[in-house]
Amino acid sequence: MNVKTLENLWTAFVAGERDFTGISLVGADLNHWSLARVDFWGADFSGANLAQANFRRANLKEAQFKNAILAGADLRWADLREASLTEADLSDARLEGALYNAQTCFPQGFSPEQARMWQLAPGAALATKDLRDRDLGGTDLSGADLSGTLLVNSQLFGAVFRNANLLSALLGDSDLRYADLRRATLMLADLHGANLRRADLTQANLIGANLRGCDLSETNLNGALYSDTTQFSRGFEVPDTLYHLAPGASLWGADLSGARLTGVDLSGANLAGANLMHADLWGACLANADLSGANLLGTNLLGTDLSGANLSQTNLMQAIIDLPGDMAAMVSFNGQPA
């Protein structure tokens, strides 16, 4: 370890510097140092003594920790994506909420799940997690459960949230430029002030979402769902390419497959020939709606009000349904009587 390098680190740190990207601290003695929120992207800590060091919320992406001593270190909420921790001593280290991905290398036998770390990957379970003020640009979180997740003021440039569940997520003031939000559930999400310039929200669910103050210039909203409770910026003209979900709405032939439509009031709506395959209509109101020829294959209809609905030639194969006996007798399943 170059003593001058360590001295320079200390001098710059005391002066307020927090960006030490790529620094070499091989064999350094940082025992008990407090380095919370410091940017050590790509730093080399090989063989360093980091026992009891505080790296809370530090950026340790692609950092090297081979043979480093991290016993008792505080790594809570640190970013360890692509970091190499092979042969590191992690005894008694605190890693709750630390971020990792498939490229993070751990010591043999170490379990990130038992350490309560958070994996950033497609399909990840991140509901209600605190990811605010993070740089997650380009991260693939397609199909992930991010319901109720705190993503305020996060850098999400080009991130992939395709088919992700962002129900009630908090995304205010986040950078979502070029983000892939196709078919994402943003129902009741708060995106106030977010930058969605050139983001792709094709068929995204915006029911009840707060989009006030959002930059929607060049944003692809084709087929996105909205309701009377969706809040757009003052003066924003909703394109005709969006689906307005409301009582009496005209949704003939609409593609609503896989959509989360729990509790939505579509009474009297025209849904003839609509694709509702695998949609979630739990507790929704479809009273007097026209569902003739609609595809409800595998749709969740538990608690759905279908009184007076036109179900002629409606495909209800594999649908989860609790129709009254007298109505069930009138329903056709893929063209065949129930």
Contents of the next structure:
Amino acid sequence: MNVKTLENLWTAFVAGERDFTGISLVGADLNHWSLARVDFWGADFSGANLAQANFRRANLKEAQFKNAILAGADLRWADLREASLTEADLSDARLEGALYNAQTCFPQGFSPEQARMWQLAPGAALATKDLRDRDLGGTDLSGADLSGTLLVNSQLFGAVFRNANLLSALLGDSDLRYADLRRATLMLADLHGANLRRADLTQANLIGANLRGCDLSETNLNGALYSDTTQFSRGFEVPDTLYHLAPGASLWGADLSGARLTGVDLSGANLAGANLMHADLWGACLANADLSGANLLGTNLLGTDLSGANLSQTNLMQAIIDLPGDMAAMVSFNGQPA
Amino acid sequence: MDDSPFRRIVLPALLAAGAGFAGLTWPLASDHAARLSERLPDPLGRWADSAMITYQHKEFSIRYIGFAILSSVAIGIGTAEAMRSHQGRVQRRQGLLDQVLAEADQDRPLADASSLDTLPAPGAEPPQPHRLGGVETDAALDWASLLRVPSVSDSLETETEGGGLLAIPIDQHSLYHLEGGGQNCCLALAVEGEYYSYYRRRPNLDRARSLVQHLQRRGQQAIATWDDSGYIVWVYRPSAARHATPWPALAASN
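Given the form predicted alone, state the structure of the form predicted in complex with the partner chain.
Every component of the complex follows; first up is the chain already shown.
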């Protein structure tokens, strides 16, 4: 690393350049430099002096920090996925909200949880976190809890959100092309202006979601759930492969397994033969609904209004239930313990 | 024409000089100039007066026109100098950036220099397309052809000209999900039976090219595709012990 390269880096930085993907800054002295939000994807900082440097929200994915001095550096909300921090000096470095994954290498004895870093992995707990303006394309977040998460203007091309909980998540203007959103809960989520072209939303829960201004061309919406409160773009014709959840709806034989249907009003609906296995119907209204022959195996029925519901031949095995006395008698009559 | 010195330097200078001359000689031609000259403070007002009353101050008027000509020439030269300086700054900035990135590349040893594709010689035959799932694409490693594509629109044009497919639109590829093998699920592209997983989206050709070259130097095989919003870079992933699920036939679903 010669001084001239550093001078040129500084000149380009001052001139407004922010993309330094793959740059080699081996042994560079960047002590106290302010490099917030700069893209250093795959950069090599081996042996560099980065003490007190500001890397806030910087993209440091796959960056190399072997023997780098990061003492007192500000790495808050930086993307450190697949970065190699082995043998780096992280003393007094601020890492709150920095992203990491299983491939990120930390110095021995370092605990990312104690440093309050956020792990991006399947099943991760990222509720209400700020992940806006990030390049998270191709990331596997299947089954993750992203309820209320801020993902506005994020790059989510090809990301995997299968079975993820995106309840009330803010995904406006994000790039979700080719994203896998199968069985994802997008209930009350704001997707205004998001690009969902060729995304897979099979059996996704879109109840109350805002899809105005979304590009839904060639989007797979088979078996997705929507309600009267779901807002589609003007002129969008809802395909009949979607399930319309409303009082009195005809959902005969519908596959609603694993769906989060908390508080949904399905009173008087025809759910005969429907598959509601492991669905969450907490606080839902199923009064006078026809559930004959429906599969409610492992379904959460706490607080569900089942008054007047037809439960003949309904499978309630392992269902979480708080039926009143008379209903409990009916379950017992069916010979299926709750 | 857009980047020519005439458009960037000479034309603005001529326009500025013309505007300057017109402004300075306006009092000679305007009826309202006399009223305006009365309001001007001395000696400017007297000067303007004498310039307008040509029969009384013929010599002075000629001198004034000479002054106007010289001033407009000075304005023109000044504008040209300013434009040239600005242009120089822009070029210097671009040069510095190129140098930074070039030096960064030089700092790393090449993992496998022979694997790098080179720009084909002018007039060389375009690469022969390969078959991919019934769709014609140009190669498993189509970077050589991608280098020849200056932009998305150009590549589209080349495609329609029938000169061989260059950068391939993503829609024409076979997409899969790779799962298992103890790794995270990822979106992958199948090219001649090999899988390339999604790596990164790049906004333009230069960025995509830099990234592919960077990956190749690290010993990773990479390809790039384009779509309507930029370029997608994919890296080779051995598919051993991983299950590939085809991306659903989306077009048929709606």
